[in-house]
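Next up: just one chain, as structure tokens, the form predicted alone.
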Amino acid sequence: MLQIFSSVMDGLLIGLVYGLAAIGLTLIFGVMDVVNLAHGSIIALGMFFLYLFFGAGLHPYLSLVPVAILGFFFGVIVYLIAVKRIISGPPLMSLLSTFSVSMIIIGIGTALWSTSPYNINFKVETYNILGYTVTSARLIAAVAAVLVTFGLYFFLYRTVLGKAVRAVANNREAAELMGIPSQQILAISFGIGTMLAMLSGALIATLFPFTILSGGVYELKSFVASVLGGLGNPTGALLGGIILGLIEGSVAPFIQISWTNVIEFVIFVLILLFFPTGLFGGRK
């Protein structure tokens, strides 16, 4: 039973993060109706910007601050480049372009660092509550998915930029009649999303090795959170990712972990036959 509650613990743990992996994929989506195709390399690439500082001898957390910023001004200019003058455009356009992004990435990434696991060592506290041994790594990585969650939550409710966001989201000509400059907003919508999946990638990086293609298995986790929980709801892209990693930490102690992306998939399949808006909604 210790075995069983520890496994579901480290799953409750992980699964925040891949919910504020699956926000930034599903704030795109749900802003601009883009499927991002070069979320994967995004994160991979936030975890290596966390290497990059961390090698210049800043702690992995403080380096959270410059990831985030890189990452927004990053998608930014993926926005403008790539993305702007497609966007009105049939939704395969939009797929080929960011998957042109990703495979960009991951071909600058694979000459730079190659294909190799790095990771990042740096003193880990470990705690024991009731039995369940935790490091601090998974806390700190947990609370800070929740904390970053809230901050977007205050921003998209509690502030006049946020209110545009979600004004563009729900209706791009009405709100460009209201004065609202949607070009503008889309861009730091983008920038957001980029922002968020680069931290989520900096996040794992201080919890397990990566490649430059890393990227690619938290994408699929992403947007099995995200259907979970509804494409284009941040609320429900939150809570698909805890209730992925809860299935994950459950199934572990009982099957080899080989299988677990087998369910997850399935539980994939089902939930588009059976609830095709998310268990939350979708857009909200």
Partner chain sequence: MKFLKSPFFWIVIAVSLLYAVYPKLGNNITLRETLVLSAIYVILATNLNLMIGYTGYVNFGSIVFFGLGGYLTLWLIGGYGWNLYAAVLFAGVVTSLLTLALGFGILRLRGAYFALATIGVNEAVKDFVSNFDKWGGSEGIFLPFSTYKSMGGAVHALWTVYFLIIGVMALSLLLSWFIKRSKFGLGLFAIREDEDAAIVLGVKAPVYKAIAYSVSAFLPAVAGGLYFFKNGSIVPEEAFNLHLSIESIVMVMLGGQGTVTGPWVGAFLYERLRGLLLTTPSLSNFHLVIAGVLLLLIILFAPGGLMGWLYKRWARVRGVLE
The other form holds:
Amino acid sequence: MLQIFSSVMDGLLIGLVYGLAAIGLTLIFGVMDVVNLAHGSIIALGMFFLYLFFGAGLHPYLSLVPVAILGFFFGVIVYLIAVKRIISGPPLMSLLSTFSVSMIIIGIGTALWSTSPYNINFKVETYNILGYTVTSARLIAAVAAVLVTFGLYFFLYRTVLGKAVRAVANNREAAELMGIPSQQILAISFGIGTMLAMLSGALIATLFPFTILSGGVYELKSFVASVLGGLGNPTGALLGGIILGLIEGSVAPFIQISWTNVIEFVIFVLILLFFPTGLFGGRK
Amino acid sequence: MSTPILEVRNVTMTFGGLTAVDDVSFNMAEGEILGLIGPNGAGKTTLFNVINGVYKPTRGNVVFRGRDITGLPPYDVVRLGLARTHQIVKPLNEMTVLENVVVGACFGAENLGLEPAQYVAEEVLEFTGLLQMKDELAGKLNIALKKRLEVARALAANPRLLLLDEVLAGLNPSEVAKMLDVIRSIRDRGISILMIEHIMQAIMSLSDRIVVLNFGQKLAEGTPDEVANDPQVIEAYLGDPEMAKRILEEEEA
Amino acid sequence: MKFLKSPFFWIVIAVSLLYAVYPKLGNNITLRETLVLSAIYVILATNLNLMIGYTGYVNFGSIVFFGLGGYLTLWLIGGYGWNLYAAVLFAGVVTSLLTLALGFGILRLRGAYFALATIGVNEAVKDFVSNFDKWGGSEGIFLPFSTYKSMGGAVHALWTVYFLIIGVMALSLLLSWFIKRSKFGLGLFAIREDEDAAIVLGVKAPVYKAIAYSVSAFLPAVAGGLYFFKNGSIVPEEAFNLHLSIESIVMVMLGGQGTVTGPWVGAFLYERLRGLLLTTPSLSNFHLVIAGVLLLLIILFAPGGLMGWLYKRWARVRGVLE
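So that was the form predicted alone. Now I'd like the form predicted in complex with its partner chain, please.
Okay, now the whole complex, with that chain kicking things off.
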């Protein structure tokens, strides 16, 4: 019983971090109909940015701030170079252009850091709550993911800029007619999506060892989570991430861990087929 | 009396809570030009979509040449000889004008092979006056030519009944005149035509009979004269002052 | 036999013969291995183009056909002693039929949703096979060396397989060419341009798409069978390598999607480029970066690819090469 409880709790905590990564992906899709295939490599970049700031002596959690800022500007630059020109083209174009960005990031990353594993070594407390053992890193990662999500919602619903983002997501042409500079909003949205992906990567780096290729796994998990929640729906993506975490946690005691991926992808394809707008309704 | 070419029987189409077409019935005789008019949002295009199978009606039936085609997908409907054009033109942009029409001929009522379809397409292009630009990419045409391409593609399917959805909208007067000629010659080929149109003068002069839709319901049906003098129709259009003015002007003229 | 008059037909035959004969004459094994890779790339890209270029559906997980074909072949040969020809044909047919069934489901999805689903299918199959004990799980399947005895020894068997792969390459190109000039192909292009309009014009889109998807699976599955038979082993990571799937898209884009010659040229150039980048020490660290920048430049500035660019300038070339 306790073991199941522990697994479910572990799943919930990591699920929140998956959710944060998925929000980054789903936000970009929601605003501009672009499935960002550079998502995984950006997550990996978040891990290594954290590693760099940590190496420079900054505490891992303090490093999240510069990682976020870097992430935002990195996203804006990627948008301006690789996405802006083909934003109105067929979906193949944006899939491939973001994939080429991914190749470039992974290529440079491999040259700089090879593909061997790195980790962030810092002091981690271990708590025991009614027999459930949890590390401070896991708790903080989950809490940070929740806080960032709240921040995003505050931005989207309580600020003028955030409302403009939602207007552009809803109907780009109408928003332009109302005088909203849609290109700037798209760039900012891509920046925010990228920032969220990097933050999730940085949080994951405080939990597990990582390589420049680690992003791929989380990219696929982000797809699954955002499709579960309905592509384009940030709340859905967070819930999708939690569901994903819970599935991983709750099946872990019963079957070999390697089967969880099969289950996840089968669910993924089935959801796409039978609930293409996700379990909680997608955009529009 | 022979079988009507088209029978629309108590067709209702709802989307969620919204009723776009509400219990509409009418018949069309072979060789007839039937006009379908009504204010914006009256459900005309939705009715077209039900007739050619894009939507399956919530209730009611569509019978084409004595055969119930309700819920048949569009690609089967066109095989039976019922073709249509779109209000918002849908050219196959990266294909040439000729290729667009060959698609219509290949997959239409005759189910032609590529080579015979080529001949049919050239003939239809000649007929619709598009032959000179057969090698242009369809996406490069102007709106008037795109509308004509819509008609040509539908015609290449060799239909018995043609649904024309606002083929005159957005055309200048000389283009309208050309299109009217095309429509008349289509009718002279023995093809029945059901057409949605906003340009009152045109539809009044072309149609044998007219069906008026308002808020999804059939408001009136009859010859152009009968419809134009129907107090209910006038009242419905008075809700749309622009349209009322047009009708009145045309009455005077 | 009208196709006998077409220059394209003879170009395909001539190039394939050249591929087959040239390494054999000099008994050049290294060259043969390079050309195997090149031919496999051509097969993958050309068949993928049936979906991406002809039908307008972006299949990101096309490598699943190749991997499944490989697994089925090695399983039948290793486990049941089938001969190679029967095994690869069976693998091709089974993969095609599975793809047909899958197609009726996932081809209802459009745009990015379809692309994501194809990634999901490939990953699901890879993870399933990694756990599937009958197929050796993550260890995969190994063919014992004695398997090659029935084909006149390993040396002889490898040459035979090489010729077969070249044959499949030629078939892929001819298939692509036939489809492009057929009524079926016209229907696919109509779907690519505007699926709703195509349906209203009479194209049975659900059936056409599923058939195209299924056809695009057949020869890659056969090629997968031959390739992994040649290697003598197969593991999930290599068989269902999503990266190769995406590289195939790069080849299609590089050469020109929707053209017959484009994926061929794109695959050939990509293999050369990749080889050059990997063998030049100063560049090998950056081969991914260079390939990525190249892809980005194509997409941003020449989305029609090489052949698209060429056909725009010299329309007459199009009549010969398609």
